[in-house]
Every structure is written in structure tokens, then in C-alpha cells.
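The form predicted on its own is given below as one chain in C-alpha cells.
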Amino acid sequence: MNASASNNFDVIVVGGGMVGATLAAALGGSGLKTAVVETGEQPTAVAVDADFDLRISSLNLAAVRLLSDIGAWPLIPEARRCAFRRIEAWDEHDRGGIHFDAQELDLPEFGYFVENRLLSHAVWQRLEALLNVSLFTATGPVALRTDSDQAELELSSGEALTAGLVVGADGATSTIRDLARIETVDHDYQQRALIINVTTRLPQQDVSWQRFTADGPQAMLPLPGHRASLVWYGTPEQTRELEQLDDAALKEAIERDFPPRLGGIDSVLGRGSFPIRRRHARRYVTERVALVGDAAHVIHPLAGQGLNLGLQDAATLATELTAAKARGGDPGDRHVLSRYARRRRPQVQAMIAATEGFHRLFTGPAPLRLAGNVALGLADRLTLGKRLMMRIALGLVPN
């Protein structure tokens, strides 16, 4: 543990995961006190000729920016990135498509893939730089009080912990939003996704595509040289099927059943899955609490825009709470968590209700899903549409 001599903090930070390490590392020049709350241990490195791991993320420009503002991105070595300059997607009979490149909007990539143990390790290195920063691991949150003046964290290891605000950053299962009990609208689609890394037989590319199925999405990902990770979504009973197929089974029913343009793969690396599910909470600030990443809202993965709607929650909190701190302010003021919430709710809720309307067009009944085939065609040919589509996807609208 890298703690300071007094527990009284002006932000402390609940989740030291990707978005949450990232405010606290964007917070490193505001001169606020800022406490980074863990349950798990800090990340370790990863050797540059270690296998792929199945977690990896869609960094849109946007993260990439930011990530580079806080010293981050450069520690993510080279060989382990992967850059996407085009992305396309189109339905299962090929009646409808839709096809992005970067250079229309002069850009020489729209972003990365990337696995998330090394962007946290990246992270990480650079909070422990950070002298305002104070790291507390193996231990969590078990109470919460808070009033007008400050707030109180009771962690598990004993410890309390005061500060102006705190952050719930700690996922999904979010404890702060528990315990400061803010609710949430939950939806479960019925799906799983399998994630499969595999060897191709084609070389690196720089296209991420989608094909839209009756039984949900099926997706390539690239990575770096003759690697890839298929996303495949599909039903709980399909997807534990597939899941449960040795390797050269696995192998003969991604050959059948995935597009020709995948071109073959010589092996399967590795394979899990996960329930898609959609949780959205009712506010993202209450009284000395705010909400950043999957504490505040789950989407449907489809679109990949998950971590980059986080890591935006951690940049706009970060401005404010610098802004704040600048004018001699508090950091838990309400006024300072209101202009966040609003700055923040209307692009996720236009996040969700975008991948919900992708889901409900592409897994619904045969007339609907013709009527989306015909809008994703519609759509290519609308260029300055693409145009405003691609912007807010890479994070390039103001919020």
C-alpha cells in the first residue's frame, strides 16, 4: 500500500480498474488529495510475448487522447496494440451494409484494440508517480456515511477514510452505489457472447467487422500479426454449446458458420463468455457520491462503446472537479455533480438507446430485420450522416 499519513482526502476514488485509475491519473495536477480505493492487488506487468488475453477493449481517438494526457498510452508497448482504420457491418444475407474509413474524416486510425491488463498496468505506473495520490489494495468499502459537509468510507482492512466526494468506480456490482442506494433500470437480453481468440490464416488487418444474425452479432476484431478475437453472440443454451467444443470442433464451427472474409484460422488460442445485460442507474451523483464507467451504466457491447463512455465520465469528472478546485470550491459541491450528470446522462442515454435500437432491428422478427438491413444501406449512402455517426462514436462531439 502507497497511503499518506492522514486518511482525509478531498476525492476518494472506489475502484482502481481502468476508468476509475484513469480519474485518479487525471486528477494527478489538480492539486486535489486523492485516495484510490482496491479490492484486487495493482496490476502487474505483462511480458510483450505473453499469449493475448480474452479481455480487450475498443479505444476510440478520444481515450487514446486522454490516456496520452496522463502519460499513459505510452507504456502500452506498440507490438500489443492493434490500430482499426475501417469498420463494417452488414447483415447475414449481405442485403444491407454499411462501411466506415477513417480517411473520410482525415484521420489516420479511428482507434485500437488493446488488452485491458495492459492498459491498467499503464495506469498504474503512472499513479504510483503521482505524489497526490494515495493507493489502498486488498480492501473495499464496507460503509458509507455522508452529509453536507463531507463523506466517510469505512474499508474492509479497518481504515476510514474522509474526503469531499467520493467516486464510485467500482463496477457493474457497483458497492458505493449500494450503499449511497442509488437505484438502477435493468435489462437482461437473454444472450451470451462468446469470445474466442484464435490464429488466422490472413495477416494483421485494420477492418473490425460485424455481421447481424436472427441470433445476435457475430464479430472480428483484430490484433497484431495473424491474431484476432471473434465475438460471437448467440443464445445462453448456444453459446455454453459452443463453449464446451474442444478445440478442432470450435475451430470447424467458426470455419461453417462465420463470414468466408474471416479466410480461415489455423488455431484456437482461448475462449470464455459473458450474459449481456443492460443496467443504467437512476442518477449518477447523490449527496457527496458520483458515478463513473459500468458503476453508472451497462450497454449492449454490440457497438464496443463501453469502456470509451467511462473513460469519458472520468475525463469530464476530472475537468470539473479541477474546475472546482481551481475557483477554491468543494469537490462534492452539488452544483459541481450536477453540471457532471449533465454533461454525462444525455450521450450515454443516446449510447443506449442507439445499441438497443441495433438489437431490436437484428434479432427481432424477419419484417423488422429487413426494415434494418434497408437502414444500414440508407445510412452508407449518407455521407455527411456517417460523417456525424463516426464523430460521436470516436468521442469528437463536446458533451
Ligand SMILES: Cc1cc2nc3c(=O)[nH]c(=O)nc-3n(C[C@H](O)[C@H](O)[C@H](O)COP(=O)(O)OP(=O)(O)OC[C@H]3O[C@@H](n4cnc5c(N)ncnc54)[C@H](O)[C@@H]3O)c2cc1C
Contents of the next structure:
Amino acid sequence: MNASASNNFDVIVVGGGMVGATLAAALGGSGLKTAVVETGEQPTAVAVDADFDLRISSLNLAAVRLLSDIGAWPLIPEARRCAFRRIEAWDEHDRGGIHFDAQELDLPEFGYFVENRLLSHAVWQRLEALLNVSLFTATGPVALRTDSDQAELELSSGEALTAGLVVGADGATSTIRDLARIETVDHDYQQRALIINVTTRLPQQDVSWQRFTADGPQAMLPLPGHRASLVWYGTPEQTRELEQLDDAALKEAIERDFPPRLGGIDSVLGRGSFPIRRRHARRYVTERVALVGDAAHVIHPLAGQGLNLGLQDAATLATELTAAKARGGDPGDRHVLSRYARRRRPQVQAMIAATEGFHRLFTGPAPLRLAGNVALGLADRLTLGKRLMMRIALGLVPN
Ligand SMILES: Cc1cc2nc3c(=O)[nH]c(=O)nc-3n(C[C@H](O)[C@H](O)[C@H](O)COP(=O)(O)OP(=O)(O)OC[C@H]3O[C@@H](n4cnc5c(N)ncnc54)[C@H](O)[C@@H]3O)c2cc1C
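Could you present the same protein in the form predicted together with the ligand, rather than the form predicted on its own shown above?
Following is the full complex, with the preceding chain placed first.
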């Protein structure tokens, strides 16, 4: 395979999802010649009055800062993002509530809820403006060869690319991870998350809440105005039953099962469900390859931190690669890659342990659930417990 000079890069990012695109945009000022390879098409613009999509993410303040640094945040219309300033959680009997208020930490907000498609579009707009970034869409890798000097990538389009470093940002089923023979540790929670977009009688505005039940949490993520995104975790059978209800019956089920706090529902706007899995790569780096985002780690979404972790991978790797370039070094140098892995892995491990702890406390056997319910109530009164949970919510895992 011979790559032409124009197909010779410093860094190839495979996967132009929210994490991969952000990494490429963060390399914008580095002088590193970068390629993004994405199997899908370039994200398209969303009309400001379009219905809200089902895929919504909570972004913590570190993520918002990174997106601002790369110039993408201002491209997300204010009318389509919703700040949350309070977080509340209860047990299944609506007891033991814990309340967090951004004011307690002198923060203007904890973060924002934003549609994934808007975020992707904003970051891709930035990519298009960057002279050092080349975009390859509707194609993906079919072969990867690495040696101590470089990596060679063969694409389904027939093109051949070479680089000092190939980054796998191609999500949970990463082809780059497979091609690089990096194994994963997997766990299937036997749960699905049903996401339901609704209009509510109450304005939901700035509070995000969650109720922990034995079948899994129920959560309300606020969207602008009287809209909200509900997340209803359950066994695959329970979720499928709910998903098949017509709008009127689903609305009734929500009003019956969700906490009274939600108030009435005016309409169900859309629904869709997703399997819940954990998947952790045994290594984040190998010869001339690094993994970021869901390619490296997929975690239970109950704390809303998967994307936030992925964006921090992108920020950390971009910092290490930019520093290597400034020293005149090689972006695929194993010391550079090891530093990236050393900085990220403990953070991700800690977040996995925290979300796993939550999941077990509330869906485990009865005595464990009781302990979870008591702990939730106590945590509100114990400064240490509360601060720990607040740090998790902010994406600042204990270390
Ligand atoms: C129900 C649910 C709710 C969630 N809520 C939150 C939340 O509130 N906050 C949060 O932080 N996280 C949340 N997450 C997690 C978050 O969605 C993921 O962590 C995030 O989408 C990962 O982004 P990524 O760019 O790494 O991967 P992806 O979003 O999967 O993107 C991968 C990209 O790579 C492309 N691709 C795939 N294969 C190839 C290939 N072979 N070649 C080239 N391109 C390829 C894909 O087309 C895609 O564009 C949630 C997850 C779920 C399931």
C-alpha cells in the first residue's frame, strides 16, 4: 500500500462523532496535519424550531469550557440548550432526597443539556474552517498496519493514509480497537434505557432529577420551556412493553409511575430505547494507536458522564500531542501515548467505580437497596458524602 504525499498525516482520527471531531478541532492550532475518517456523512444543520432529538447529553462545565476553547459552543443556539442549576435524587419511595444547588459551589450552573446532533454539527463547522484538518466521510478503515515508524490505514474507499498516530474514536464497537487487537472487559447490565421526549404542564427549566428504583433509575432532564427528556431504565422486557404503547397509554404510564414532581404530561413527542452496557479497553494505547471516548470506555449512563469522560480524553490527548509537536517530537512516540493513558485511565476507573456503586446500591438485593436509600438520605446531611456525590455529578471523580 502506498500513500501519496497528500495522504500522509501526523494524526488520523477514525470516527468523527462528538469525541473524535472535538479532538481534531482541538488539534487545530497545533500545526499537526490531521485527518478525520468517518463512516457517516457530515452532520447537517438543524432548524432552530425543529423538534428536539431523543439523543441528548448532559455536559459538565469542563466539557463546555473545552467546546468554547475550540469555538464550537457559541455555534449551538441558546434556544436549544438548557442550563441546569439543581440536581435532586430520591429513593423509590420518594424518600431520602439529596439536593444539590450550583449556588452552594458558587457556580452559575452545573452544566447544560444539549442534543448530540447539534453538538456534532457545531464541532464539524469548526473542522471545516481548519486548514490543517482533512475530512474523509462515508468511508472507514479496512486494514491497519503499524511499525515503529508509522501507521498505515487502508480505507473502504480504496484510499491509503499514513500517519504517526491513528486514534480510534469510532465508538463502542471500535474497528480500530479490533484492528489493533486491544481486548475489552464487557458487562451487560440486562437493562435498557427508554428515552421519552415530552411536553410537560410544569416548566422544568433548571432542575434535573432522578429517582432510584429496584428496576433502575427514572430521570428527568430539562429541555428549554415546557419540554423534558425522560429516561426510564428497566429490564429489556419491561422497556419493550413500554416502548410499544401508543402515545396516550405511554403518557398514562409515565403519569402513574414517575414521581409526582414531574406534574402532568401534555404530549409524548418521541421515544426510543438503548441497551446498557459497560465496556472497558484493557489498554488505551498500543504501537502508534490511541483510543478515546466510547472506543476506550462505555459506562452506565445513570450519572450522564460517558461523553464528558470522552471529551476529557480528547482534551488530554490534544494537550500531549500539541506539546510533543512543540518539542519537535513524534505524535506517535510511545512516551507521549503512555503519558496520555496514565493521565486518563485512573479518572475513568474512578468514574466506573462510582457509577457501578450507584447501580449496585439501588438495583442489588433488598438489604443493599435499603443501605442505598439510607445512604442517600444521610449523604444529604453529611457534608463529605454530599461533596463526593456533587463531584461525581460535576465529572470531578474522587482521586
Ligand atoms: C441512553 C444514553 C444516555 C447518555 N447520556 C449521556 C449524558 O447525559 N452525558 C454524557 O456525558 N454521556 C451520555 N451518554 C454517553 C454518550 O452518549 C457517549 O459516551 C458518547 O456518545 C460517546 O461519543 P464518541 O464520539 O466516543 O462515540 P460515538 O458517539 O459512538 O461516535 C463514534 C463515531 O464514529 C463513527 N464510526 C463508527 N465506526 C467507524 C469506523 N469503522 N470508521 C469510521 N468511523 C466510524 C460513527 O459514525 C460515529 O460518528 C449516554 C449514553 C446512552 C446510551
